[in-house]
Amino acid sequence: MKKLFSIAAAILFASCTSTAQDIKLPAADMNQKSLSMVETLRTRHSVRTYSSRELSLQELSNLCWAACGVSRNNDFRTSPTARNRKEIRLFVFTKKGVYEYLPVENILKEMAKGDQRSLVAGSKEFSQDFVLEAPVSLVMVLDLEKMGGKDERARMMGCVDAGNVSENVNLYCQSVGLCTVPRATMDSKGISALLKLTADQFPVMNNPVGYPKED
């Protein structure tokens, strides 16, 4: 009996520790205050300076949902994708680690520990260090394995869909008082190595996100 108990305890401990660093997000707040769409479009602008203020877990959940979360029926996303392939994977870079946003499960799955935001800032050849001021950076990865094709047309449509996710982020941030800028600069090779991406999975765009820096 003791042996069985020990085995059961070990299995339970292993199952708990294997996902211990994953973050369960609260449900996105559908009643948060925001600007109208017309006002959001009128005032939207890119921002490259950020406050040191961190985003709360609720704010992070709202942000990820706006980017490419589940809109309805567990089958549709807030951002459109070609033939509903859902080929854009969203990765969240923070000071504590790197996570993949899983929309249906509504969790942040830990992919790497520690502050890896310098990879989003750029490479040794060219880097934009203002990215390090933003507490969060969202990286959109195109997964051609989900596209049903890997030709030039599939790549083009995938890049368009990454742009759709980025635009969701741009508009959402403006509407709720956050700030961001859409970027293509980043250390794509470094990010691919960190996330263990295949040759058919590659970073396309990123958005550093934070609060505006106070004057």
Ligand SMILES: Cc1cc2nc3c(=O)[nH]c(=O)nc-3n(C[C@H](O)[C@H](O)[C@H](O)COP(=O)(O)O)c2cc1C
The other form holds:
Amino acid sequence: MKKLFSIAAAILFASCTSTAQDIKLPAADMNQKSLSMVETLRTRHSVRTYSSRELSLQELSNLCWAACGVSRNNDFRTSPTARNRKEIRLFVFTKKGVYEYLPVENILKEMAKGDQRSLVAGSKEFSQDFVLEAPVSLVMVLDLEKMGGKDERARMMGCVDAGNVSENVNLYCQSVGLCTVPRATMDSKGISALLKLTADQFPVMNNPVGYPKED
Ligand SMILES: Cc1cc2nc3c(=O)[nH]c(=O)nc-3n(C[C@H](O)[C@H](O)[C@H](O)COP(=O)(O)O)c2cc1C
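Could you give the coordinates for the form predicted together with the ligand, as opposed to the form predicted on its own above?
To see the whole picture, the full complex is given below, headed by that same chain.
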């Protein structure tokens, strides 16, 4: 009986202290209602104020897929990268934690617990607090390790590719009624430390995402 009790206690302890809370995403919805491409381009604009409405898991999946999800053969992405290096890693900051989006597995892999969105808002020197209103912020990290070179040209291509991911997010949000703004401001050092990035991996762009504030 005593032994049974200690096994039960061990199981309870293990479940209470389990570390990673990875999230399996539902498949992205390929039949979403959206504006036409021309209407999306005509109306896209940056938004810096958001409603408190959260995104559902389905909406989060759709958003990540639009940013850099699998487009074909598991080998291509919705955003193009130089020589298809796929060197942009996408991190999702929410109130609950920070996750890396893994396109092929279609999961959000937990990287840190808790609300770390203030690192996306900015640093001591300059911060944009409206970012804290957005339920989600996407951070694009350039991973030079995947570029086959680390010189000036590789960096330039990597930054272009981060911009491609960000622009996918800009256009997707506009087309489905979400809102966003592409940003370079963030606490890059703080984010690098949180995500344990190497010197060859660095945050380039971010997009806070939410619903428009009701009037
Ligand atoms: C590379 C880049 C960096 C930007 N960084 C910021 C930023 O840190 N903060 C911000 O509020 N807006 C930022 N913006 C948004 C621009 O200010 C905005 O796109 C521009 O004023 C044009 O407005 P529109 O997007 O509504 O057309 C950035 C845009 C780009 C393309």
